[in-house]
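The data below hold one chain only, encoded as structure tokens and taken in the form predicted alone.
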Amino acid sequence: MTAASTTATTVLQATQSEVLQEIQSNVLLNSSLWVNIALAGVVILLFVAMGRELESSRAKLIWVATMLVPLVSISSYVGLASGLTVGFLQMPPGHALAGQEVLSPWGRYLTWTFSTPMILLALGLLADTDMASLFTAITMDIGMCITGLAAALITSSHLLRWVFYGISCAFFVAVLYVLLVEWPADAQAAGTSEIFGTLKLLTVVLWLGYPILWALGSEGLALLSVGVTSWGYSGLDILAKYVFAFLLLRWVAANEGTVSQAGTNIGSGGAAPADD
């Protein structure tokens, strides 16, 4: 290991106290943290009375997903919030913020890294896509987490994090491919393509957002503030994940009987049965 890499993992890790005071000292940052997690809570007990009067196991299925989306939510917040997974990083050479210790709010990585996937199932299963198709949105989903938080940690070269930001870029093009080609005739076939329409279109487009925000804050360019990005991140996450599953909710506990029909591709590869 490196001098600069030690010095950057030393930053990382030694000063959880000072990130704190930062973080409660810059009231966009903090606030747009705290705003969530309020939100994360009352969607939590919204959810929870909405999942009650289900009785399908695919209907349910659909709830579980949804529900671990605020829950994964609320407890990353809460660590942002507290400073757990929150560091400082001396941006490298090349950088617009050259040699200087830039907060980085690296936790929102791990949000989505548990909570999109369980987006993705629940349209998955909204759809009634095929297995293979559902593993593959889903691992791509978790390919583009896993190599955003790269790009947003490395700090030994700044065409790295670059790069990384690319892969995860391409990792994004696979899982828009599914939404946009794949599952919306699986939609169509299992009676649930309107609702479906909706909640795709809200999803890429709000998803959207994600890597142009990356790009002009100051993980990428740094024209947008620590505090300007963070309300940026909240409030697609707000959109994207309590909105989304609200109206996904909504319309299974409505339509269940629709849900409870679809079924015949989840496990089955999407394989006709063969006759006997």
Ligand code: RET
Second form
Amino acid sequence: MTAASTTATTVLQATQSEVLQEIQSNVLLNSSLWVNIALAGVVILLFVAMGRELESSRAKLIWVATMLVPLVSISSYVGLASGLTVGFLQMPPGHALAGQEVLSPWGRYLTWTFSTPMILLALGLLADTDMASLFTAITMDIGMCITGLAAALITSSHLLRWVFYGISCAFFVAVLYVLLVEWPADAQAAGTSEIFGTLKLLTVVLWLGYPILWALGSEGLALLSVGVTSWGYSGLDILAKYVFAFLLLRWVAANEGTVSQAGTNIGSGGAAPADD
Ligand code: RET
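Next, give the form predicted together with this ligand, keeping in mind that what was shown is the form predicted alone.
Time for the whole complex; same chain goes first.
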């Protein structure tokens, strides 16, 4: 084994406590994680209080889906802050940091697989969409997160990192299509178009920030440091999860009647067949 490969092996097999030390010595990175843990804790308590009075099962379903967003988030951030879901990756030739061991908080991409479908489930229920459309949005979203994780983890080829990034973007386009084209019409029919319009805009604009950040961050072109990238994701998370969920829950609590009248589409596969 050459000296270079010995060093790489040592670092790549860093223990969790070594990774933790590295995280804790990077104030920018560490603070980006702990701020979100604290915020998620407060938000969970707030959402429990906001949902206490809900009675209809549909409003409760939206509430549980929304609650799961900060619940997944707090678990995700504790995983990152403890070093459990962070590792060192040696970037392949062609990457701006080729040959260097880069700290990769890969747990983020993994846990988005659980949090983002909850956001879409809540939005789909609010729009009173049909089962096929909801299934499409959620499965495309899971595809986006998993291929995004693959893009971040591949160290054998620089090209294949970007190929996976491209596949993830293709899944993302399908999610955007559902959000921008299909669900607004459903929300109009369900009488929820005003709040849906606000949340759709918030979601689309903020979600577009994630692939941009990935491309600029240490996993992509490495124009931003690990700490700055992490703060970028944390900032987007605060708006795309907590602010989004707060607006949604506040509206549901104040308009439970509208929400509980919906529910004709899910499980029906769409419009009822015409009588003949
Ligand atoms: C990646 C990189 C590959 C290309 C694309 C991405 C999109 C990620 C998105 C994430 C949204 C996350 C949210 C998390 C809340 O918990 C994986 C960054 C398209 C849109 C809202």
